[in-house]
Each structure stands twice: as structure tokens, then as C-alpha cells.
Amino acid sequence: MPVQRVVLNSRPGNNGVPVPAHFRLEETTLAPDLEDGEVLVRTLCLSVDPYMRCRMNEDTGVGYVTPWQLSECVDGGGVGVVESSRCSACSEGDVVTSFNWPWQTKAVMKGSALQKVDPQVVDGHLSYFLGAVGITGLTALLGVREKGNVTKGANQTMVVSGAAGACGSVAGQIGRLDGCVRAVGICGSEEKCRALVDDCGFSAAINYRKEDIPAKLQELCPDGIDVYFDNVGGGISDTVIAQMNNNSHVILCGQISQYNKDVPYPPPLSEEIQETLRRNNITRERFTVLNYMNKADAALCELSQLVKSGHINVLETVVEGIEKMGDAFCSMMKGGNIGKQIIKISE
């Protein structure tokens, strides 16, 4: 069975931005039959993530993810189909997931390794398992509930970095829904901003490109800074955390702006950032969401319900075609999406 996959041509190196030329498409084969636990799985929709960029280096950095080799097929986030199966868990017919499935069109998994999901819970917006009612959507929901200590009624700002990505829109919206009387993201480009405003609720939205975000921040946040999530590290995070409360938070989910380089997991701060967390008695926790999977049932629960009554808003940029993942990466990596970036494989 003829179908196309995606593999790793060449690295960029530890200091280098990726480009799609890093990403090659082949056409390959699949064997007819399957083995005892296997199934064969129709690619329907893939993600392309930031976390991705530490897999193209031939060590990631982290624990948790190993890094892409040369010449062998991609993976990543997916949704599927299942065509047939030789798995007691898994019948022709049914939607599964997988955060491990490979760049390809068709694929040959062990269903052991997919998760059974049913469509009904997303509207029948399957991509959503690979954004806000999933793996993306718990991000932003655990990282709130377990490190933002955000209290209804405590009249609590939060600011978001990369607020227009997959988490930090839905993370501003819980931060809302938690309590939070302002939410004010920070991302590139005025398109962002009307989208994080008009569609996800935040109070305000700062385009870093183009305007002074310290003096934004100043007007934005006259009580100051109570909560940060912070996606982008770098000079914005600096900024925010300059203009941070006493006794506030920082939710370190991601370093986006840093991932190109050369330096360790979180990025080390200046003497004059350390000074202000320590004499602010500023909290800043490193979080992960593998660490609160044993969470993920309830929330994952949680978050259909707010996206199916409308009380979470899903942003979304899709392209189609499996040609277009190297294409779709290195755009999301660029800051080229709104929301969650989805690459459409087949129907």
C-alpha cells in the first residue's frame, strides 16, 4: 500500500531557524497485513508544536522527548481513523489519537499506543483533541489551576505571552473564567490582538512588534501583575515580570523565544530578573502537564464542556496536504498562526 510520510532531512543545528527544506517528503510502502495488536490507521488531521524545535537537535534538552532521527519518519500530535485492526481495543471505524503519530498519510500502529476518542465531545471538531481538548487545552488548564493560584474575588491581573498560540489562548480565557478581573496578552501582530479581544474575551491585547510594552503594561495593568503565563521567555517575560506584585506568580510553560539557541531548559535569568523574584517573593515554577496526567480525565472533561457551551473559544489556522507540514512548522515557529496550527491530511 503506497503512501507518503514525512522525515527528518538534515538539522538546523543548535543556534539555527528551521526552514522547510529540513523536512523531506517520500513516498514509502506499507506491509498488507497486519500483526496480532495492530491497526491501520487513516492520517486525518496532525499538529505542529513549539516543544518540536528541541527535537530537530540531536539532544532535546528534556527528559520527556526524544529527538527526531535523520531519515526517519516525523511524529507528532495526530488524529486518525482506524481502516482495519487486528486489536481487541480498537474496530474499523473508530476516531483514535496519539501524541507519537508519524508524519504519513496511512500508518501501521499498535493500538495499544492510540487513544480511543469519541467525536461527539468535540462537536465532531476532531482537530480539537490536538488543541483545546487536548494534550494543548490541559497545558493551559492545569497550568493555571496548579501553578497561577488564581482566587475569584481577589481582583487578580493576568498577562499572557505568546497569546495567540494554541495555549496561551485558551490559558487567558480559564484565567478569566478562574476569577481573574483582567486578562491582557501580549503577541505580533494586530490581527492577534482583535482575535484574542473579539474572539477569546481578553481585556487588552499588546502587538510587541509595534507598540512599548512596558508603558502598555503600565496602562493595561494600573493594580499591577498577579499572574503570569508565560510562553515566550526572553526580553517580553523580563518586562512583565519587572511590573509583577508582590507575592504573584509566573507560570513557566514555554521559552519560544529561545528555542533557536544554544542554552539549557529553562534559559538562565539575569542577576536583575533573579533580584526581582527574590525581593518581590515572586513564584516562578516550571510546569509540565505530563506531571498531572493522573488530572487529565477530569479535565480534559471540563474543557469540552466549556468549548461545547461556548465559554472557550478555539482558534484555529489549518492548511491542508501533507506536503505542507514543513511549511506549516516553520510558520508556527515564525509566529505565522492564530491559534492552534493544524495540518489537514485527508477527510
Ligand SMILES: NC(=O)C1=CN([C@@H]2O[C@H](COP(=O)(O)OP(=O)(O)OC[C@H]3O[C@@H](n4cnc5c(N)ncnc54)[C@H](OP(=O)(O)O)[C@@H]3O)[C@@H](O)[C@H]2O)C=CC1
Second form
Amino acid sequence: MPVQRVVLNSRPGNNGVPVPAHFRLEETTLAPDLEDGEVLVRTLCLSVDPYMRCRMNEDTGVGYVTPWQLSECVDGGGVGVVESSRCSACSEGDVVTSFNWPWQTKAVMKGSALQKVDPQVVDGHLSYFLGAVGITGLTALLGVREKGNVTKGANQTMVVSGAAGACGSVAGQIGRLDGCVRAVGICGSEEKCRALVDDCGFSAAINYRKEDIPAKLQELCPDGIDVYFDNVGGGISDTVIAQMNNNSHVILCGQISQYNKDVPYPPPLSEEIQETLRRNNITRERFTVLNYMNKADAALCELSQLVKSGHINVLETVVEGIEKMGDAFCSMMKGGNIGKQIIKISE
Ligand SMILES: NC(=O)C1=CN([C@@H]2O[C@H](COP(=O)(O)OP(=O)(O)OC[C@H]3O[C@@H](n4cnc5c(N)ncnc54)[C@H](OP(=O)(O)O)[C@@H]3O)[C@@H](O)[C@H]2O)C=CC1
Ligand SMILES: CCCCCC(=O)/C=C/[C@H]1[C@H](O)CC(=O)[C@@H]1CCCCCCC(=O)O
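Please give the other form, namely the form predicted together with the named molecule, since only the form predicted on its own has been shown so far.
Below: every chain and molecule of the assembly, starting with the one above.
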């Protein structure tokens, strides 16, 4: 059976900006018969994520992430439907997901590597399994709960960087639902600022490309900053940390502004920022969602209810066609997405 797939064509290097030519679309053929335990799946949607930038390097620098190999099919989060099965756990028509879904229109996968999911959990909106009711929603919810110290009635202000992205847009909404009196987003365009305020209930948003971040933070956070959900690192985060209250909390979720640089994860802070953290007793703990998977089932159930009831509004940027994978990844790394970047492969 002929299928299309995306392979890694070349590496950007530890200091390079990824471009679509680092990926290549190929035709390949699937074996006609399944072996015992195997499942033929048709890909519905694929997830595009920042951590994939380190999979483009020979050495990812992050223990739990493996490098993609040159000329081999790349993989990541995916959702699809079972077309035929020789695995007792999967039947034709089942909707399944995996963290290691090949960027391929159809694939033969081990049934044991797939998780069966119920489309009702997302009211049939299957791409949500890769976003708000999947790993990015979990990252937002568990990141806030595990590291944010949000307390109802405590008059707290939350700031979120990368706020109009998949994790950020949900994190600010969770912050509000959990009791923050203000959620202020920092993001890279006017359109994103509008989406945060009009669609996601953020109190205000700052366009870091156009506005003076320190002045806007002072204006929009009159009682200082108590919780900072950090998706980007670098200069934006240094600016936020400089305005944080005593005994406040940074949720170190990601540092995307540094991913095209040859620095370890998490990138080291300047001596000045470290001193600010110490002086003001600000916690800054690294958060990795994969370390909290024992809480995933309950959290996914909560996220499903919050999305279905309209308490969380989901933002997505959906691009169609496997041939757009490279473009979509490179675009997301430069801010081309609002909400979760998804590639739709088939109906
Ligand atoms: N700790 C964990 O377990 C997890 C961490 N993460 C991390 O969370 C963060 C967000 O991921 P995700 O929600 O999937 O991605 P997003 O949907 O937020 O997409 C990435 C966004 O990052 C912003 N960005 C890119 N470069 C810069 C820059 N130099 N400075 C500021 N902003 C930049 C862009 O938005 P803009 O237009 O605003 O610039 C872009 O849209 C990432 O750092 C990721 O690594 C993700 C999942 C799990
Ligand atoms: C560049 C370092 C990024 C660190 C932050 C980040 O984005 C982490 C993301 C992971 C998160 O914990 C959940 C995920 O899905 C992301 C990693 C997934 C790992 C799968 C690796 C698959 C493989 O290597 O085979």
C-alpha cells in the first residue's frame, strides 16, 4: 500500500534556525499483511511541538527525548483510526493516540504502543487529544497546580509568557479558574493579544514585539506578580522576574526563546536574576509533565469537563496536508500559530 511520510532531510545544527528544507516528503510502501500484535492505522491529526527542535539535533541534550535520525521518518504526538488489527486490544474503527506516531499518512504500529481514546471525551474534536485534552492541557493544568501555589482569595496575579500558544492559553485560563484575580499574557502579535482577552478571559495582554514590557507589566499588574508561567525564558522572563513579589513562584515550563541556541536545558540564568530570585524568595522549579503521569487520568477528566462546559476555550491553528509538516513546525517556532498547532492528515 503506498503511503506518504516525512523524513528528516538535514539538521539545523545546535545553533541553527529550522527551515522547511530540513524535512523531506517521501513515498513509501507498507507491507500488505500485518504480523501478530500489529495494527494498521490511518493518521487523522499530528501534533507540532517545540521540544521537536531538540530532536533535530544529533544529541537532544534532554534525557527523555531521542534524536530523529537522518532520512528516517520523524514522529511525535498523533491521533488516528484503526483500519485493521491483529492485536486483541484494538479493533477496526477504534480511535487511538501515541507519543511516537510516525509522520506518515498510514502506518503499521504495535498495538501495545497505542492508547485507545473515547471521542466523546472531546465531543468528537479529535485534535484536542493532542492539545487541551492531551499533553499540552495536562502541562498547563498540572504545571499551575504543582508549581504555581495558586490560592483562592489570595488576590494573586499570574503572568504567562508564550501566552497565546497551546500551553500558555490554557495555563492562563486555569490560573483564573483556580482563583487568580488577574491573568496577564505576553505574546507576539495584536491578533494574539485580542484572542487572549476576548476568547480566553485573560485580563490583559502585552505584545512583546511592539510594547514596552516593563512599563506594561507595572500598569497591568498593580499589585505585582505572584505566579509566572514561563514558556519562553530569555529576556522576557528576566523582565517578568524583576517585577515579581516576595515569596512568588515561577513555573518553569519551557524556554523556547533558547531552543535554537547551543545551551543546556534549562539555560543558565544570569547572576543578577539568580540574586533577584534569592533576595525575594522566589521559587523557580522545573516542571516536566511526564513526571506527573500518575495524575493524568484525573486531570484529563477535569480538562474534558472544562472544555465541554465552555470554562476553557480552546485555540487551535490547523493546517491540512502531510506535505505542510515542515512548514508548520518552522512557522510554530517563529510564532505562526495561535493555540495548538495541528496538522490534519485525513478526515
Ligand atoms: N515542561 C513540559 O512538560 C512541557 C513544556 N512545554 C514547553 O512549553 C512551551 C510552549 O509549548 P507549546 O504550547 O506546545 O507551544 P506554543 O503553542 O506556545 O508555540 C510556541 C510559541 O512560542 C513563541 N515563541 C517562539 N519563539 C519565541 C521567542 N524567541 N520569544 C518569545 N516567544 C517565542 C511563539 O509565540 P509568539 O508569537 O508569542 O512569539 C510560538 O507561537 C515550550 O517552551 C515547550 O517546550 C511543552 C509541553 C510540555
Ligand atoms: C528543549 C527542551 C524542552 C523541554 C520542555 C518541553 O517542551 C518538554 C516537552 C515534553 C513534555 O514533558 C511532554 C512531551 O510530550 C514533551 C516530550 C515528549 C517526549 C517524547 C519523546 C519521544 C522520543 O524521544 O522518542
